[in-house]
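Single chain ahead, by itself, as structure tokens, in the form predicted alone.
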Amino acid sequence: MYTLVINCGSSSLKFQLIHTESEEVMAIGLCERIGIEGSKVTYQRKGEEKSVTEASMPTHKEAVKIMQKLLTDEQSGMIKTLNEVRAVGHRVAHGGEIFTSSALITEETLKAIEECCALAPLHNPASLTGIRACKELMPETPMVAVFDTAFHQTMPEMSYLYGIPYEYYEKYKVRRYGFHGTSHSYVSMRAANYLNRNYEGMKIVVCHLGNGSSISAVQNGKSVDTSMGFTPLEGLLMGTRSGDIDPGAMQFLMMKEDLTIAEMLDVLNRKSGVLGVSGVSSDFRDIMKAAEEGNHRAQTALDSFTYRVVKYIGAYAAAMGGIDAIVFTAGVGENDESMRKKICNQLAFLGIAVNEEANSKRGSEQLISTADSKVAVLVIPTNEELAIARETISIVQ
């Protein structure tokens, strides 16, 4: 038997089939610019190269029977029929306070999803209209939401209240949510079984370094602080996003630019991270290649990037009374190893020595640290659709 899991975007729809048992990866697509003109599909089978075709889909709802039709084709296909997908797993953004857990989709399930859409209203409602397909065309199929929220959801108070009126939590629980959860958790597992130690006894700071990017301080196998917060824009310098900032710093520009609150959101989300500080490009790549042939403002990108790293792993080193391992993931985490010596380099007040043969290596999960190194430095590739998988299974049985 398989298990499908889906997230869906605002605008596109992903998809992968699991094998169940082997949790072999069979299957993988791109449904791309769902409602926009010049839309497409990348599909790749297991050993085989990718393809990409243009196809029509105005809504999610027919990225989801393209998603069927190539996961079931005769020539394409791994399936001959969607029945023998045991479980769909879909990846939903935000599950506020109710979820404090992946759920089991039922209909007061979708409803309670509903009531989060005021907090990601981009994209919650994609993941009903996604959830909502599927049903459609697989009402027999059991199906369980999986939220990046859920895995903060252990965060203490002192760590999720913001310091402004208590009512407008009451009323509209504004507070820090977190994202990136479903990473977070199944990193942090992954670096306790590979040092053979006991997840729930460990302090450990997870490092999802990306185009989006958040760290968390997992102790005791919880969650208690991570950097992103009511929105995905509070924490590090991101790709494109500000991260930390002053709001009076928001509203004098918006005098200054005369701009909508709306406007200030985009420049904040789009336009800015290293984006804006380098003026060079949201790709970490770009800019650290402008930074060796001489750009002053891409070298102040990638410092003001590692700084904030710096500063939040000792800011958990702080809250957790210490740190037993740190762990770099996603795109940048896991393939920058200048980066990532870097960022020890500067931890050194703290124990940390990196081996530099091990921090070398790419593509697989690796102890980068030193034998004498007093904190553990790991390498773990992040793969939250396996979560997911996994997650949807239990929940099913």
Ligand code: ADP
Second form
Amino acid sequence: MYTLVINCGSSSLKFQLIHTESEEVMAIGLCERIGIEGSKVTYQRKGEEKSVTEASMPTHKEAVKIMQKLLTDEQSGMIKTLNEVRAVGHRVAHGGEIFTSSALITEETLKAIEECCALAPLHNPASLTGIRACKELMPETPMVAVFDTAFHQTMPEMSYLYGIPYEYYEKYKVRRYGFHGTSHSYVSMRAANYLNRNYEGMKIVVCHLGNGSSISAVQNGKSVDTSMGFTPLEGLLMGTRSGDIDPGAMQFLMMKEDLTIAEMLDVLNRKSGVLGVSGVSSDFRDIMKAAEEGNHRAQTALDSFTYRVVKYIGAYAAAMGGIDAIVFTAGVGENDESMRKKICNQLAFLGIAVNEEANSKRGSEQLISTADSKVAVLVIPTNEELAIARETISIVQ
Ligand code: ADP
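For comparison with the form predicted alone, would you give the structure of this protein in the form predicted in complex with this ligand?
Shown next: the complete complex, the earlier chain at its head.
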């Protein structure tokens, strides 16, 4: 049997068909520019070349139909009918305070996800359309919603509350939620497993460093703090997002540049971060190249990024009263050995030492600290789809 994992963004739908027992990825697809002109589908069957085709997709409903066609097509498909799918796992961006774990999808669950739409107006409605379209096609197949926020619901009040009038939390649920939960949970658990230690007895800092980046403090198997907040804008400097900024600076800029709130947020979400500082690119590989060629702003962007990561790790070491392990994951965390080395070198005061040879390896789970390092440092490739598939199967069983 198979597990189908679906991730609906505001204008995209990603899917993976995973063999339930062997956990092999049998097919991968991406429907892009849904609702926008020039929509296209990328599809790849295990062991074969990628194909890209144009297809009209006014809504996520058409995208789901195209996914079905590709997966069951006589030539390109992996399965004869969707009946071979044991269960579907849907990634949902925001579960608010309602969802502290993944949930079997029922009418009640859908209503509750709808209630969280105000908190993620671009993402949750897309997930709901995707789920409903799937349910129409596969009414008998059990489906599970896996939330990006759920893992962080264990944060204590003191770390999730903003220092604003409490009534705003009571009235509107304005608080810190945190994101990338599936990844933080998966890699922290894998790290404990790799080290052969009891997950419930460890203090782990997870650095999910990609285009979107967040850091979390995982104590005794529970998230106790994380750098993203009410939205994924808070925290680290990211590819294009500013991370932490004084709201007073926003007001000043809005007046000087005559910007609306929407325009200001667009600057903070899409034109800031390492792209904004470097003026080169949001991709760390381009910025590194420019820095090597002597571009000062590119170097500053990299330094600012590293500095903020180090600050958050230090803060979480203090928050947990020490750390047993630091885990690097996602695009930058998994691939950029020089960034990892710089971060770890700045943390040498914690007794951290990097094993250069292990740090230069790629593509698999690695312990990159030396045997006498006081804190274990690991690289654990994240695999959100696999984590969602496992979670889905454990719930439907
Ligand atoms: P997303 O947040 O979109 O899921 P990813 O986790 O896929 O992002 O990370 C993508 C980013 O990873 C790219 O923008 C790039 O900056 C970075 N990256 C990928 N490969 C490397 C590499 N070899 N060295 C440095 N950075 C890399």
